[in-house]
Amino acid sequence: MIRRVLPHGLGRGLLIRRPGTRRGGFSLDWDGKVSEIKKKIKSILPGTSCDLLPDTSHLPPEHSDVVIVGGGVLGLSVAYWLKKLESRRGGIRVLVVERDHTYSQASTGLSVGGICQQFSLPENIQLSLFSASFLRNINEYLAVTNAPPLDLQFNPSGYLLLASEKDAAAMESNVKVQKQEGAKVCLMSPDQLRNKFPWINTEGVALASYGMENEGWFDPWCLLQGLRQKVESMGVFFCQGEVTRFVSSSQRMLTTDDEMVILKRIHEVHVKMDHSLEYQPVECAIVINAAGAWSAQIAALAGIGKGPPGTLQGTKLPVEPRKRDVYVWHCPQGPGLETPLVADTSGAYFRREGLGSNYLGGRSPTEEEEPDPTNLEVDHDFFQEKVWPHLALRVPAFETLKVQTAWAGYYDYNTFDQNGVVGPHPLVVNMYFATGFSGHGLQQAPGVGRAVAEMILQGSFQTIDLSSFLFNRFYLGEKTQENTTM
């Protein structure tokens, strides 16, 4: 009923500019003219301060095409993607406003960076496959003129992830689907996992899967400044700040089951400058909502999830923040270089950090266990009392392990089905998000990227069908469930 009404693509509904200046906007004439007219007050009165005109370099611009709601990767991908591929360079303009310009509690830098092709669906597969290519050939993608090539530090050392018996099916049918989409794992039965990792013990493990190709981990914070410093030489203008506000105009309709529904289109978004009590408006005809583990936030402040229960006006977006803890550990006797990635059945994970005998992991908790998010400081005793036993179990080397170091930090946890919301709100016609990916957006965000772009500017997703990842299944109760979620 929802998908007969209600249209995704909002691709040809970009905003014309409007005469008039721009503040801190996309136009090199303005600074210029700024140039010149200093120039000329100068030698008007020689010797004094030229500081009459006050800086407004740092504010955002009035109008936007889209504005993006949060810069980490995710957000930054779909930027790269729209200036990408939009029809005619500098067509479509850009806003990206972050709040926290040194990402000190962003998920893309605290993340693992992980990257990994065994999942239970295929359009995560495809995501994935895709997100390896581009980051081998990263320099192809995001190569800026007279900057240093980026070195991603990528580790093909794969995954391997144990099953224990009452998993060994489901992992399976996994690998089947893997290798259907291209993926290239192997099953390996306990003695061949001997055989290749003699440090691993093999008791409780029935089944293990091993990425042989496009698998590994590299550097987020490398993705992430690489991002940035690409889609700002194609023009994208980024802004810190907070998005406290959208000014918006409703339109009732009745759906084809004479059901009365409120479509919202967003017109501005009002931006709270950092150290500032005032905010600047900014003139937009697209929303993007990557903010994160935040992001519930920002749909709430467009009306999402406003209206009675049980209905699709009513309906929220179901991402949370969730506390993660990743610890660093140095073992001198533990596996050696190849060693890869390893999920273990107890849901313990760890790899290997650099080359000084160092190690990384964690577990994820159960949902009894699901720590305060509101504070970050790290839970030693989660890892002596929930995760060094079972590393401790699977490689016994790891008896001897000294923590170093930890961290924690967020996951945008989708409380639904844990997997991606990408595409437009079905009411809120104009906000798209890209988000709730629960762990795996750092190394799916090419690929979301693009779809959501995609999206905007052809009005459906033309690479990857990302159909079953759009915020109607909510209402719909239709769950796109992944089983191998860490």
Contents of the next structure:
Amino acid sequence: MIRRVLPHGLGRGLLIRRPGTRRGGFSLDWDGKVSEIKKKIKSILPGTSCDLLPDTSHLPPEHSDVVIVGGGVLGLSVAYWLKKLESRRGGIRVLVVERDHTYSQASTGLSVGGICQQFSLPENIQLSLFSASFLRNINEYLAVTNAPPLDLQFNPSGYLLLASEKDAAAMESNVKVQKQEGAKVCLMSPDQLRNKFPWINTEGVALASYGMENEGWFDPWCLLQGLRQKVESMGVFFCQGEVTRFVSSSQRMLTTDDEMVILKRIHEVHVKMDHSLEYQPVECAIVINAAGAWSAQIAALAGIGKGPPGTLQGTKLPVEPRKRDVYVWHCPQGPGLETPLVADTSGAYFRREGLGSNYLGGRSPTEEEEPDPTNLEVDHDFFQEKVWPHLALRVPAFETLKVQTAWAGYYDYNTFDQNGVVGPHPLVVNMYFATGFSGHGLQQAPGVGRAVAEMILQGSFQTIDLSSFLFNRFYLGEKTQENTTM
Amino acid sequence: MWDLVLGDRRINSLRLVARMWNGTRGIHRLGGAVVPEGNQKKERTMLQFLTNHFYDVEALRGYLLQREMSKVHMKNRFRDKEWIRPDKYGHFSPEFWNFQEVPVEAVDASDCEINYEGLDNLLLLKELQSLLLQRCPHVDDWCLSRLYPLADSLQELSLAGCPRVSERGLACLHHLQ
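Starting from the form predicted alone shown above, please give the structure in the form predicted in complex with the partner chain.
What follows is the whole complex; the chain from before opens it.
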């Protein structure tokens, strides 16, 4: 009882935030005072367990305007842009709920960290171009007072995509679209390839596209930490917990064609703490699903997909976790400093790592070879049988190499068309998606974050039009698919 | 400035100082120049002389600096002609327009605050042979990745003292063969 009285007396947020945080700047030593009071009560009434002033600092606030499920790069990017584009300072209360603060399984930290503009869809190219300029000016976007500037360790070495005979025509038209959108990409013939990169074996390669600017790889952890610091300084709440339930209300409405639709609105999010049954209901206005590989579970909690198949109610969010392995090897005679990230015709890719003749790479398995996504154990046999032969064929120097280490991570794989899902759900009207990017989420995160924030604050996409990434396409069956070889 | 050396009170004593001060010395090291004897007694009158002729010691420094600069200008010539400079209104002489077709061969942007967007202007110079970007504070790896259009003509590139360039940017200079 006192627990509910106190917040009203002393202002919301005192019980939640620790004193001395940047936003409040209290000089009260609240934690110290609480422990003193508890000691006094214990000395007066020995034997009572003091649950009059329980410690709720680990719980999220009871009310929040926006709840972002998932604290990876996409979730933090949406939080950042919401706070940046809000019309009044402190106007929106944002809560980011992340299940694992160590990010041990999050796709962001385990990612290879590449950014490139060589897509076939104009929206993807624009997103990557914006992300490149965001990363270039990252210290203007994410500057925090008294914090050192961020060093993303960006390697502007570019991407080299190789195409066989049958993909060459598609690659040419893609490069034309990319050039129209402003990406600096050039086409190379096998002879030019051999001149420029003497270590490459151009057997089976008909055409190659090489990105010259704004392409390369960087450190995703640095971006994540930078976003996290900036977002905390802007006043976003963080909570370590798992979303277990949505409490929503439904409304029956008639469409213009006199069809009955049931529109749902989420009112509360139940956030459960780690290793306990304690949960906190958070009243919210908008929920953003940025849970990456686990987005489908969150969507199922909201009732998306519960209905007869083939209808809009029955359309599930087609995002599932897919495991991808990355291997690091050492090859002293390998390609030199000018190596871009090379993506072979077979789907194998590799890039240089550091200055010590180390390389990292992997390959996307075919549908039949898909590994089991229940754990993140690395399959070394896959490297021996399915990756190494292709690498050795493309780069003869890789015939002698020694694998140093390897790790595995999840793609939030969109089984429908391998492109992201952005925007509100047609029936659950206050759930917005920012997930399903199937391996290129990191490089598009700044652009997608801005798009979702614009959708929420202004009702439509203002800068980059991502209407072809809305949820509706799963029901209507319209695929926005890339036809690149990546 | 009080240890300014003046041989005597005549006006051409100032010229004496300017001649001894060659370009390698800074203004503050004037005191290290030759000290003629008999100087000490006349110091108080030197100060009076100085304050009579110059309303401000800064103006004296400016005057000396201008003298020095004009000497430097005499020494460096652009193709045996004077450097083309704007006049006091900031306008260039009409002969400047004759040079529109002449390709720019060398750009010295040392100590200049050029940044990523500023390189747009330099990349249009298709016949650039020498580009000096020494000690530019905003030139970083992203800027280096933009230099590939100059690959055909560029012979000399200097990035000495740029604090933001790292080995990752240098790795993408392989375009400039």
